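Given as structure tokens, the chain that follows is alone and in the form predicted on its own.
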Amino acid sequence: MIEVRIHGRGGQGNVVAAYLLATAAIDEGHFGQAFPAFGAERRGAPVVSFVRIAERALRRRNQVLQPDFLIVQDRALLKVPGVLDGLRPGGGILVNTSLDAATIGEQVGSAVVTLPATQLAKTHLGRPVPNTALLSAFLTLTQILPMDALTKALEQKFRGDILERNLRLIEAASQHVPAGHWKERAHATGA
């Protein structure tokens, strides 16, 4: 099993990611489970959401106390204090921000992803909402999942401009990070 928590804010599309990400592995004939845990519904409060993905059904109804892997939608969110909780050894962190990986990863004291993802959202849908790009570079570092998997997952949620909108920026996403860099690593804890 591969347990994901995904921190974010309220408008960032946290918790649409975790929903995008299991309706993807289940698709692809995984089980699959995501759920979110709200403080203040409000747009810029702290948002974290939960993805559990694995080959068997899925009995755990908890929080993600001890993720395989972190997503962080808005570097600021690394300074709160539980967001690096529990990662397990050798977990990875893929943080949106345009800094390199180096300078974020001496801040947290732990190897880290980088993406410019809400610039590239910017550009490809017109809005700062980084989940999708996030997502499509957890994929490709991963590769838990094809990339096709997360296009059909979109197809579900989005039709028209949206959806052409946010298949360029999973593209151009996928192309910003290491294929492959935490293959290993995801299939260690069973995917």
Second form
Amino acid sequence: MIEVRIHGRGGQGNVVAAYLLATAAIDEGHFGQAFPAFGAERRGAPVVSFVRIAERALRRRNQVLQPDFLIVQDRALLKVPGVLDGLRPGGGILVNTSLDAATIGEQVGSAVVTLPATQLAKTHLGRPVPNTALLSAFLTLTQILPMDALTKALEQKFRGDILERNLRLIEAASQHVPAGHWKERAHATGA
Amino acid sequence: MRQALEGSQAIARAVALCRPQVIAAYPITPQTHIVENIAKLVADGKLVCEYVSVESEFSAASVVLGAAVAGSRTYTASASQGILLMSEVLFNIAGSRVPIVMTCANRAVGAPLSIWNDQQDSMAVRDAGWIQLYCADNQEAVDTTIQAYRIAERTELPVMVCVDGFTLTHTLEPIDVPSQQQVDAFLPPYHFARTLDPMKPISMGTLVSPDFYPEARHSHHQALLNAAAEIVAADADWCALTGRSQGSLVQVEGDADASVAILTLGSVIGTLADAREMHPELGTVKLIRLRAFRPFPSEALLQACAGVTDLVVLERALSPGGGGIVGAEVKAALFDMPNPPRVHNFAVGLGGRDIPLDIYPRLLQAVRSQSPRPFAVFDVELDKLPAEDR
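In place of the form predicted on its own, output the structure of the form predicted together with its partner chain.
What follows is the whole complex; the chain from before opens it.
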């Protein structure tokens, strides 16, 4: 089972990101589960969502306290208490920032990969919504699902121009991170 | 067909497959996504029905009551304060013996205000005279919603399908959505025998004098008890049609001959089941889930408790000044057993507090290290309270 925790801010598509990742997994024949830890949602407030991907039915309903991977949609959230809590030894952190991994790594002190997802989203979508770029990078790093699975999940969610722009965005994002960098780690979890 | 769906979206589709003719609802977290999804199905022309956006939950319940006695198949949904606001009408619906299906997206009740999950809302109306079924996961929520229409229409009783708010309503997971043919085969068009008809006038909801009121109450109670057979039959027939059983009145899993059992309602059973598998070193444990809470499944409960010496009743609500609600009812039922188990009664996860996997070893530790004590909120953190409140 792979457990992922996604941190973002209201308006960044945190829940959509979790749902897209689990949908892609389910449509590929795996078991998937995604759910938010809702606060009273408002734009800009820190929000959290969770994803589990497994090869058997997922029955537990508890929050992901010990994620294999963290996706952080806003670098400033790294300073929020609890955001880095529980990351399993050897786990990976994907951070949306234009800074390089070494700079962020000084702050976080773990296996960080960075992606300028907001910048890429502005270029390709015309809007600063980083979620789909981060999912693309996450799949490129872990190779737990083919990129085609994300494409299909996006096709269920978006249409027309927005879909086209998202497809260009995920293509661009996948070029920014080392393919298979977290593959061993992802496979060690047994998913 | 297996699809990735949010619980609310799946429930909305299940409702639509049942071809309701009148839906009335007022949005309230965490029920909102259900009625929004249904409204979208109506707007898109995928569900042809009268969708009434009302100004309160009291009106939502009143509209479906009126529509049902006019002969329509109806639906509504609510949660928390919404359930309380419609509670007067809920009693009237049940007492009038009108078949209505509603979803309760279980949520805590204020004050203090909480939008998160527990089961205080449906427990607060357990005496309204509705059938209450509690779902473990979203597949069960889908299947039970469809079964609920058949149960309601065969018993002329309303059915409340209780689904843990957020924990289920806002969780995306794989769902096998049944086909329209399957649902149509299971749920034929319905005619309400007491449909109000100006050509054959009858009165409903009239004043009943002491000459007949106790008989009305007795027959309502008997009708609920008799409904147990319809709940069992609906699940069995649904299983024959789809291959999926959702557990009848009481679902038992784990070690059949265990002397320790944990009993609960709703989705927390999944977390307990995973934890049980992770902890074989903690010995054999049976897991008991009350799928039906009204009618209360005493007989099935006693069977499930055979050989059990310690029973943990884990509930998601409480009666302040009394203690556990489910615990009190379970104890009452067990009183008829020759060697009843010791009951350890705890509330857990109130107001949406996360119920982690380690709740399982902690519960077993509590059972094995102490004699049953009075009801307690298991995950309370007393250091957060002033000394006089502990």
